[in-house]
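One chain comes next, on its own, written out as structure tokens in the form predicted alone.
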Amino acid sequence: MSRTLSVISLIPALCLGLSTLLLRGQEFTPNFDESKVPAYTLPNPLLCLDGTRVSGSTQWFEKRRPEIMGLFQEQVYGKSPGKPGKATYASLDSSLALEGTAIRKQVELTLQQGGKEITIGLLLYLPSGRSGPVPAFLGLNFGGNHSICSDPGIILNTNWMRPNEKNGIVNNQATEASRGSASSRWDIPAILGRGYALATAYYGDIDPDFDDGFRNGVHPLFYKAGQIKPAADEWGSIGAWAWGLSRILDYLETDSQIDARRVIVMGHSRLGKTALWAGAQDERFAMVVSNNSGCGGATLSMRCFGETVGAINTSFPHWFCANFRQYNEHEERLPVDQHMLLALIAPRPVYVASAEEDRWADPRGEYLSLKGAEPVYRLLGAEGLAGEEMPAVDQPLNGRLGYHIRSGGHAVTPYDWKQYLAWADLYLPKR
């Protein structure tokens, strides 16, 4: 299928890697016209592979859910390993910060397997003056822990980073100019003010975000003898980042200041895809938040609106397992779609957020994915979406299945955090 990329459609997508398609000689025109969405039939999340219909929670958890999980593992994200052979935690810092409103903790997580290791630098801000363990939002960041806040006490990350001179990344390295460069995405005062902790780590500590054939990052720790890259049904980078979120949760379970049973995993864009996959696999996460996660995240692949499976696999061939590439330009052949990913989280609360100008991520497809997960939530005794129609811009649906489409573009804003915090207050399980 030939798709020609117009200059107008290219401009907002450059930061998402669409230019890579042109550099490789591919032609791609994203569809932004609802009338051109192809006819499609979504797989039924409550219809087993042998044709039997799921009639109760036992059948869901013992039969259908494992089937769906297996399909996502084999065909989309790849299978991930379990815990590493050894994990050690070293406290580097515990200080009063942010004008006394927070306790800042910095911890090194060293994960060892097969004679190799990686180190993840974890930053935590806890609300000061609180007694007892507190719930937490956990999310990976794009630019190093130091990028989320101008706090000079945060350790400057020295690992490889995607180039961004505007944000202080020069020659793939962070500089002091990158400190606080992503602070607009992390409403730390609001999070702390509501009694939540924030835990974050640089996603590149787990696996650098470029296609090098999986020679660096966490993947080589788990290679079998003679193996040089993951098998076709083994984890790509999204699987690795999701695995890293679970390893951070392992640490949080040891921290007496965190209520590890009440951790909300959150992510934006590719890290929104990651948060959803982490929450689907690891039922210890109490709630899941997806912010503008788009293709391979919350939106329905079969709509072929905005970014497509072929586009994402061409721009970012390292994100998913190799088997996913067989669905390039053939989304209709997928045995699953993303409503089934959301269904894997049931009955735990999940919030999906879109942005009006972020058509590349297909806001309607993200909403319809939640609608498609509703039958599983209802089967398990949980309510569905709070409305029958996609809401107007800036009119959130605040239910166990939460949703909003915000004015503006591809970002995380204080408006988004306002909704997530109000939603968490309502639906986070009580101690």
Given for the second form:
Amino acid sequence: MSRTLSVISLIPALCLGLSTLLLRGQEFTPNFDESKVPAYTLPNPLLCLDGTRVSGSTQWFEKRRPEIMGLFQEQVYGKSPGKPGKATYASLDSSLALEGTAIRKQVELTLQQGGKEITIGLLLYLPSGRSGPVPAFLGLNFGGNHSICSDPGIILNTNWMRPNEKNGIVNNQATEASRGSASSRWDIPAILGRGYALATAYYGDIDPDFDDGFRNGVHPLFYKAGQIKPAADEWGSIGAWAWGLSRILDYLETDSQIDARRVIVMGHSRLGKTALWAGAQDERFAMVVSNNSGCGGATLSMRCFGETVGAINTSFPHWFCANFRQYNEHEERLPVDQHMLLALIAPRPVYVASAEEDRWADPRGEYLSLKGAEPVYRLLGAEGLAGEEMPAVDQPLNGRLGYHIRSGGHAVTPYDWKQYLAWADLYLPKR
Ligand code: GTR
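Could you drop in the structure for the form predicted together with beta-D-galactopyranuronic acid (GTR)? We only have the form predicted alone so far.
Next comes the full complex, and the chain you just saw is listed first.
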């Protein structure tokens, strides 16, 4: 496998239809040709490092699952700390919103550790007129809570944001023009209409999405004396965002209007990678949804189709732990592949969604990853995929392991939400 790599921002160029990119003088040609996928052998999720074959659920939960978890922690995302020393929750708002269809709540979560703190602004929409706690979808957002809906009551986020003038981000700051800029990704009427709450927070409240050597965000709260960045096997930004999702779940457990045993963690793209890692580590999440998560998310790294380990580690050096870089252009040496990340979620339901035009995320690899996790679900007595083959475009497989490939590109659409809601209705544990 010899592939040369280059740096930064491959996506815009790929959107323009360029297939070879010249960046910083080096060439990276992503492979989009199925016939050029290298031969690979996926590690067997049911074969322990000492050669023992897993034959029952006790062996899975006591031996093999911790082994796989350890490998993802040391080699891929890095190890994350536990709960912070102190967490306090301040209610900033609880009002009727969205023409009376919702109760909007805004809560500030302050997390303190080692004499430092971060605050996460949580937005909740609950279906109005319900008695008793409701299940919820929880997902981080890219542009601040105010970007998910044009509701003027949502607090405008003042933290650093990635540049995006089209979405009203000027000088790395959100402006009023960014209200509702991501509303097409959050089908709030459909979610509330089916009796679910939506909980969301800005991922940059946990760790700003740029490579500053881990000086900002949550990482420094946990540094030991003299430490200035995470060790090679400690958390990167995906680990931090996933940790933040668990801290939000800590809060949801205290909110009597939410049924915290029925929280579905979901995310798109880099935040889909994050949702999977959060769901794998934190068994309190009842279900997990990965929307177009691609490389380092649901898709198989060893296929080297579209975005590769080397490409992602070069463009986003802060997302994974430093140890992951040893697999740049050497995916075949990985001791785990991403089907084992999905297997860590078993037997809880997981849904992976691809988009036909999102070849960068390797839709086939995302499907094959679910296939590769299926033996673990079966071992645990759970159903797997609702079909033997990768389905055609817009033909969802609504099984405990759910999958669809939607027509169109890299996005979250009402079509995607329609499938997630139908699937959640079927597989969410009953109260
Ligand atoms: C891309 C990256 C993908 C995906 C995407 C996103 O630039 O290559 O892995 O995460 O960003 O998060 O939008």
